[in-house]
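One chain comes next, on its own, written as structure tokens: the form predicted on its own.
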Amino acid sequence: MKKSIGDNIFPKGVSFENGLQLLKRAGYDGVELWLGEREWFQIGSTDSQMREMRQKIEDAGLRVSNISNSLDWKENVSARDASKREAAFRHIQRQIEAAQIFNTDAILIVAGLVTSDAPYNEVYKRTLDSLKKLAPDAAAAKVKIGVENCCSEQKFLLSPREFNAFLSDVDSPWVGIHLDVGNIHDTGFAEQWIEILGPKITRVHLKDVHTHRGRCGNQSVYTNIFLGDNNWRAIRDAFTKVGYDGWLIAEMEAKYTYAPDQQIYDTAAAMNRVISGNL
């Protein structure tokens, strides 16, 4: 297995050139790129734009592991109003286009978001209408939609066997589940996410998790690896079991008052001992 993390995670005031560079010494093989999250890559960053930042992860000796997006919680494809469905699937067809200038074949969305107002079988028909809409593009440009399992969050497909439904009914092998183990916390167990839906995994998130605590600010449900209460022996043993050989993307929330470069390095440490099985 191969490890990334987002650029998301470059302390402030980094630049994109010196943050890749921190990635490297600190071991990691590639980048996570967040479209919509920093200056350098934005919606509106053109072709050429991210052939030189291609250019500039390849002189860091790095890779892209993937592209994911930060805009899909106000424009997401299963949204009422036609015109935030229509700037999801604009920034979800410009993830597809950039996956193939950054040469990666996988891409990360946040689709599905039940509320009071949204109730849950709309939302699953406007879901499956989107992607399966989607799902020849990512063939055709050979690039694997992963949809993330943000299951507390989103209020929507909370069960492994639910998601596996739900794809499905997708039907296109272009069509996956970006799994993040840490966001299984109050809905079921990690490990059992991965040995049911093993053949559909596009990649994989990496975060830990408090299941006593809330889910924002200091009291954030999230951690840093190993320090909460994911089962590790178990999930890295289903890795194993399903036979998942590929990338394994930290998503972190920086934590760090102090030394926030640090927290890279801890995190690659941790990955190391999670891809080794030496737990």
Given for the second form:
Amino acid sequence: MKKSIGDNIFPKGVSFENGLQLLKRAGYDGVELWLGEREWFQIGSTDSQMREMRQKIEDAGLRVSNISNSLDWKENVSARDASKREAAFRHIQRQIEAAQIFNTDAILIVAGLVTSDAPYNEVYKRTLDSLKKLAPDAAAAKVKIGVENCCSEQKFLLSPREFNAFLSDVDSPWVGIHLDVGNIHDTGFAEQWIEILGPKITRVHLKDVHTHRGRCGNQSVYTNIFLGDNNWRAIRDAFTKVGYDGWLIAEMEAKYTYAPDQQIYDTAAAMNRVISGNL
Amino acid sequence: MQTRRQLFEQALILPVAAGLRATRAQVAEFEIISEPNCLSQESADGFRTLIAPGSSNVILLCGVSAIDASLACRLRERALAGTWVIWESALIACEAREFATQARILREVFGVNLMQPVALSPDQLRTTGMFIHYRWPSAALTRSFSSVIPVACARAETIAWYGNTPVAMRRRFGSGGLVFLGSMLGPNLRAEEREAHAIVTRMVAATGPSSRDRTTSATG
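Any chance you could show the form predicted in complex with its partner chain after that form predicted on its own?
Below is the entire complex, every chain and molecule, led by the chain shown above.
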């Protein structure tokens, strides 16, 4: 297994190059690039700018684990507004192109947002249609679309069986799940998601979660690896069980008031323990 | 009208119901022995998902806890004649007296020594893990099922562990043998656990006549 972390964790004021150096010093193998998050990687970034970024990543001795985006929350493939849906298609297709430029084979998207006025069945059908439409692009580029489970934020695909059924409905080997083991909260157990969805997992996000606390106002339920309620031994064993040996990508909320770079080192150390199984 | 599958399953079960009189030549598919309780039936349902033409000379005891000595002896005779008996125990769910009786029968007929069942507490599941580690017929992890029955056997006979505890074994008898499962697999099959399917499918294939030579060498 290889370790990665998003470029959105780079401490404020740290340049792309210095952020990469920091990751390398902390022992990461790769970096997750978030389209739309930091100034160096936006929807308007050109191919040549991306190639320059790739060079910097390689110069730092790193690889790109996957291309994610932070745009789906505003422009989603399930939106009623056709212009927003088209915008979602555009940024996802750009992610696929970026994946090719950065020489990685996976992207992350958030597909389907259920709200009080965008009901579940409507979102399900529109999301399904959209992914069926995107799948041939992904296949042609040989890039897997990983649909992230953001269960409580999306109010969509809330159980592993339903997620599995949804992916079966999409029916493409190029569309799978980007599994986040911290996003399951009180609605289940991460290890069971791994067991059920095993062969369809494209990438994995690691973080911990405080269960039984809910989400209240701006208070987050997410925390650093080992500080929450995830059963890390079961999660590690489940990866072995299903034969997942790919990228583990830390997705941390910046929690450190002082020495924010320390969170990057501490996370790398925790990931080493997960990978080694020394729990 | 019975479906083709129902007729097929009935054909498999009949030789056992008739007192295991079927000869080796007549038994071309695997046979299922189950008991009339929900756990055993659930397990049998799971194993039935694997019934396929081509499986051969295997008797599956699904979630059993009340096999009498005479049936155990007949199973041993079948093993000596070339059949593999896969004995999935449900002793985790029975009374101490019932356990003692079954343990005695297994010891006297097959020389298999069982230790007291261990209930897997939430603490144990968190520290030791949730999964059974198989090393034969291939390396795989399957879900544990609330409790395990440790078996005292040689390391070479052990096919699965829970933590450091052997919980499944295989032993050759004549040209057949016994596979004892101290952690249930049938319910996992019913729950569509991929790894359990792979393990049992390979187990049945590895104990069939076409792979007998390979099995012998694996037994050492």
